[in-house]
Amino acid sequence: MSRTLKVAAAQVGGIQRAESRQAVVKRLIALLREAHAAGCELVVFPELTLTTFFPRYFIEDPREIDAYFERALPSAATQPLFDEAKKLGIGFHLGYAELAEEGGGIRHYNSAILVGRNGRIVGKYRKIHLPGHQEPIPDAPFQHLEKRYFEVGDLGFPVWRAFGGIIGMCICNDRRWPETYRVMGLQGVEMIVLGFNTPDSNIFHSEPVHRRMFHHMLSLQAGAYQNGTWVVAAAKSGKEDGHGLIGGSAIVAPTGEVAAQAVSEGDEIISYACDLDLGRNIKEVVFNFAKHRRIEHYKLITEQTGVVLPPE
């Protein structure tokens, strides 16, 4: 008998810089209720869901920066979301900026949590592939200062037995790296949930928005197929204080086929009843890791970071 998990990707339209966490949480609760009414058991919210995408701004005051971070979840502002989820018996994935007191110091991470149907946190992930730059770029239309405001995640790519399957998490730029999916694939992952905030323009080179959407979908579909896993991606999208973010929230099957995709750039629920056994044949035949992987020839992947050209 197949194992079915009905999941929703909860796309969230632009969050303005002046919008309070309480106002955002009300929007998330509305999406949670809509997903529950559709019979969903798990809702995936975007990266940095609770605030505007603040890495686009160069902020010098540490207190102003820290105001975007959460010291603990649930917080006073987010407790209503946890309470409503527990009341409805629905789980969720939430991306947020995490301020952690660890090792005798303060650490800043771009993080996500997975919350069970009982309102309790099942697991946490901290973003590993931080894009952008550390120092502000003069005259750029906006900044992308993730390398300035966040540290590289230190939890690896774990998976959890939850919602009747094996669930993993990643965040935004992680989805573009095949290593992200493969590490979880080697742990038998059956569904990867993720949130993203992807600008509709690139400050480093000219790139049309349709190509950015194509690369986004390509990454999800390739990662899903090559590891026989569902991938559920939720966008923060639309205009934030005049800056655009692509939509493209999607649920991708282990076959690489798109099962559902958002059609707007605003608050929107898309859902699908995912057969967690659908990827079994892919795992057992085409991508049977134990039978076909040749790790003796993959050493460059872990021994070398950048490109080294062959001798002339």
Ligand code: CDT
Given for the second form:
Amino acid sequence: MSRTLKVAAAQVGGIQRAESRQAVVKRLIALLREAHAAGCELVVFPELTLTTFFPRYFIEDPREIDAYFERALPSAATQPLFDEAKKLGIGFHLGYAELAEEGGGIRHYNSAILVGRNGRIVGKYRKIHLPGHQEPIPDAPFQHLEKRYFEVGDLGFPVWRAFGGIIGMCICNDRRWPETYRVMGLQGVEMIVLGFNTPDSNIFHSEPVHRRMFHHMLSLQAGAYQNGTWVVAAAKSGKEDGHGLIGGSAIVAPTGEVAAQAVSEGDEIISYACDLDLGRNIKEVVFNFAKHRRIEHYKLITEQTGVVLPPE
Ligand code: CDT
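Follow the form predicted alone with the form predicted together with the named molecule, if you could.
Expanding to the full complex; the earlier chain stays at the top.
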């Protein structure tokens, strides 16, 4: 029996700093409806979907920072999205800034949830590979203060049985790291869903935008093929108060081939009917982990973080 999951990546064009959650949620509902009309069962929204990509700003007032965070989901502002999804019977993945009261303290995470077709939260992921820096860089054209505003996620890379398959999540910079995919690959993942905000320039060194798009696609395609999994990536893109974000939302097959890719930098739905068994040959032959992995030679990967050069 074929196992097909029709999925949409909902690319969201720029969200300006002054834009309200309510206005954003209206845009998300329009995308949700479009995906539903196209027959999709699952919609993937971007990283930090509900606001502008605020880590680009150095904000000193803790109350102003916390205003970008959600204390609970659904919240008053996001309830209409949850209601509409449940009414349509469509699931979604949503990236957001999470403020959690845990262990007697306030914690801040760059998080994402997976919501089932019945409107219930299936699982939560907290971003592990936080890029950028902790201290503001005075002369930079913009900041990338994820290491300042968020803690490293503490939930690992779990997968869930949902939507008729095995689904995992990661967020933006996580997609560049082979370890992200392999940990989920070792749990038999069949579809990884993720959102991203990738600035169109690098504050640390000069890099053309086409190369940033190439590295984005290279990461998705390699991760998909080497683990025999679908990868569905949704961008926040276009201009946010003059700051550019690359688009390139994409649905990548377990073969590493691109099944669908966004063509605009604005709000846009791309979709594909994904055969969840398409990765089976890859998982059983070339990347048959049980047969071919040689973990006795991989110790450095978990014992060492940075590079240690051989002696001169
Ligand atoms: N949001 C996020 O994680 N952005 C990073 C920027 C890194 S610059 C190469 C990303 O990986 O796209």
